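Heads up, the chain below is alone and in the form predicted on its own; it's given as structure tokens.
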Amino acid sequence: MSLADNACAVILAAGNGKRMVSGKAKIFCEILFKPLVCWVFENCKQTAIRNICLVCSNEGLHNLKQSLGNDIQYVVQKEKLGSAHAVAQADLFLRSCGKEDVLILLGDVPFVNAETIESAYREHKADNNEVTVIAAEKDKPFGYGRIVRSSGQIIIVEETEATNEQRAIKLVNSGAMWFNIQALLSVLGKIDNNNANGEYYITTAVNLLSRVGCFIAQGHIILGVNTNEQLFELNQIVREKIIAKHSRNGVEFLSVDGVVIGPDVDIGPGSLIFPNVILKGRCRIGERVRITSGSFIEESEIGAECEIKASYIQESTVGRRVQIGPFAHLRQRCRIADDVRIGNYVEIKNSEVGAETRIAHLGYVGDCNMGKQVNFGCGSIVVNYDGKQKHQTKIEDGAFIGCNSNLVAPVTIGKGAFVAAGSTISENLGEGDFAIARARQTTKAGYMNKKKGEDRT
């Protein structure tokens, strides 16, 4: 009864989602920054199932390959004729996979998790079912196919085909089903489109089989997306669950207003999250980190005891006890060592910053290898672009960069070197050098008073 040995999966992801009015396929609409189809695929991958086929549109094929990779077989459904027609496109996959059972999943039902999939499969095999439908009770079942039980038989009636009595049933179909592959193949060709929408429904296959089971899951697991209102509802459900999980694990929240934390974020205990903080992608936040309002952290690692004040951090690594912001911006590929101070209106990109360095305010550091205990003065700039390509700058340990200086790459500032304020440096400095590169001051005494007097005549 091993999933790896006996089972495969088919994910149906070819729908257009016209009711979303978003200009993109429904499966690419996001819950906490992750497309619906990625939720479905990852839930499936968390089981032992390794043979997975995804049925998609030709328009979505390229983006799906970028999102899901190549550990999956793709089949294009050229005509959108319904869910049974979509399954039929995977006929060759089903016949050649060498498995006994197949899990059918919908690309817009993101919460059918690994535990539900595995529990339903155990029941499917224990009862020797030809098909086991994953269902749930829903207080407001509008839009869902109803599970109708009569004389020991289970059938699914679509909303558009149901009688008033059947529409009152609260047990609804999630769209996820376990089929015995041979049983499914035996009825696929018998499914017709004699219904209100003129489509071939996979639910008809359930009604054509005799050994039908129904696995009852928790209510939120079967929720799908057909409208932007439903997408918002699912975002809220997941957002609240994730915040509650982190709270139980020792993370403090001053208020959860505007707090959005992605499903792949880890936060250490003792950390404090202010309102209006967004943590996106695979982030690792250490213990006792303080993140204040207005911060956006994406695909980054933040060490223990840092303080992030209203700043934007992308694809970067930050050491321990680092202070960032307010209003700083760490762009891609930054590596910040321990005990660094990055102040207000500082932008850093593709650079390393050594321990105990200070970049206090109003600076730009791009394509730079900066050592430890460097002082990078206010208004100073690493000039990394010559109009055609980027160049590297190296600032060695203990260097002092005076305010309003320009370091024109490629250039090296040696260990302990001093750049006087207002200098533009385009030649290398050795260890302990002092450089001043500015025009000599010229003062014309009383010149402006005289000029003002001339203007009045």
Ligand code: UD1
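Think of the rigid core as the biggest set of C-alphas that the two forms share within 1.5 Å after superposition. Residue numbers count along the first chain shown, from 1. Just so you know, these numbers come straight off a predicted model, no measurement behind them. First, how it differs from the form predicted together with this ligand.
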Contents of the next structure:
Amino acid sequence: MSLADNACAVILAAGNGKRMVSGKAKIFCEILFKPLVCWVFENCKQTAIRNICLVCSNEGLHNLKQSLGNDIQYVVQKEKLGSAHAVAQADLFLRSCGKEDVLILLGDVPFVNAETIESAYREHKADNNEVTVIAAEKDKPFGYGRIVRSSGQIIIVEETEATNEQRAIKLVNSGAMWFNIQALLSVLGKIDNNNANGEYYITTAVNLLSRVGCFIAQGHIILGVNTNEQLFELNQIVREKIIAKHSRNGVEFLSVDGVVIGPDVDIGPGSLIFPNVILKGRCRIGERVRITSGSFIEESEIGAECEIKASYIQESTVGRRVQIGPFAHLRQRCRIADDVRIGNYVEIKNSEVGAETRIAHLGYVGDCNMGKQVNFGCGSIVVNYDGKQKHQTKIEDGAFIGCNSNLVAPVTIGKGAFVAAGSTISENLGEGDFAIARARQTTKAGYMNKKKGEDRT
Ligand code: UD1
Ligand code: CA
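Write the structure block of the form predicted together with this ligand for the protein whose form predicted on its own appears above.
Then the entire complex follows, led off by the chain already shown.
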């Protein structure tokens, strides 16, 4: 009875989200920076189900393939005639997958988790149901399909079709359900669209079957997104849950105002997060890290005991005890070793920086392999772009780059070499070399005093 052997899933994600004011396709609306459809997909992948079919619109297909990859099947629903019509588009998938049961998931209901899906499946098999609806209690059930039990039979009545008495029912359909595939196929063609919206509803399939079960899950799994207000509400709910989880794990928050932490972020105990800190995508933050206000960290790894002050870090890996900022920017696969200091107004792109190196103020380092114990002086620039192409720079261990220097790539600064302040270096330096590349100073003794005297006459 394993899920992998017996079950497949169909995710419905073709609707156009008419009620969203943003104009964006609903399934791409984000909760903590992750599109709704990715939440649904990842929940499904966390179960043992491996055969997944996604029903989508033609416009959504390209973006979906980019986000979800090619391990699943995509079927386009050309006309949006309702959720049953969407399932019918997966007819061939259902007939040819060789599985017994199918899990239907709605692309706009993001919190039906793997545990719920698996428990519902066990009940579905144990009770030998044709369909098992995953439901939950909702204090304000407006807009949801109500689970109506009458004389031992379970049916689902959509909001628009419900009587006043049925509208008072608080047990609602999450939209996720397990079907025996043969039973589903036997009723799919019989579903009509005689309802207020003129749509073919998948919930009608439930009403046409006789062995119907209802798995009651925890309240929050039901939350769906139909409006921008609900999207905001869900963002708030998950945001608070995630912060509470980190807090339980020993992360300290001065105040959670403006703190947004995505669902795929790990933070080590003893770390301190200031207000207005955003941690997005997959991030791993070590133990005892301090992240001060205004920091934005995305798809990055930060080692233990670092201090990140009001800085922007993307797709980068930072070692231990590194000091960054205030107002530094690391982007595109930077690899920063232990005990480095990156000070204010420093931008580093696609570069490696060795241990104990200092890039303390006002600099740009792009496409550079910088060794350890380098001193990269204030205002110095790695000139990596010649207007057509990017070039590499290598700065070896212990080199000293004086303030306000330009290193014109491609160029190598040898081990322990010294670049005098204000130099523009375009030729390689060997180990221990010294270079000065600036115009010699001309001093005219007393010239200004003399000039003042001349001006007066
Ligand atoms: C649906 C359920 C309702 C449940 C609620 C939970 C139906 C008929 N009703 O209502 O019982 O309580 O979800 O949130 O299913 N879709 C398509 N193609 C279409 C129409 C819809 O792919 O032609 C997809 C949408 O992208 C969406 C899902 O199906 O992800 C549900 O459609 P939606 O119109 O949002 O249904 P609800 O009215 O929310
Ligand atoms: Ca919906």
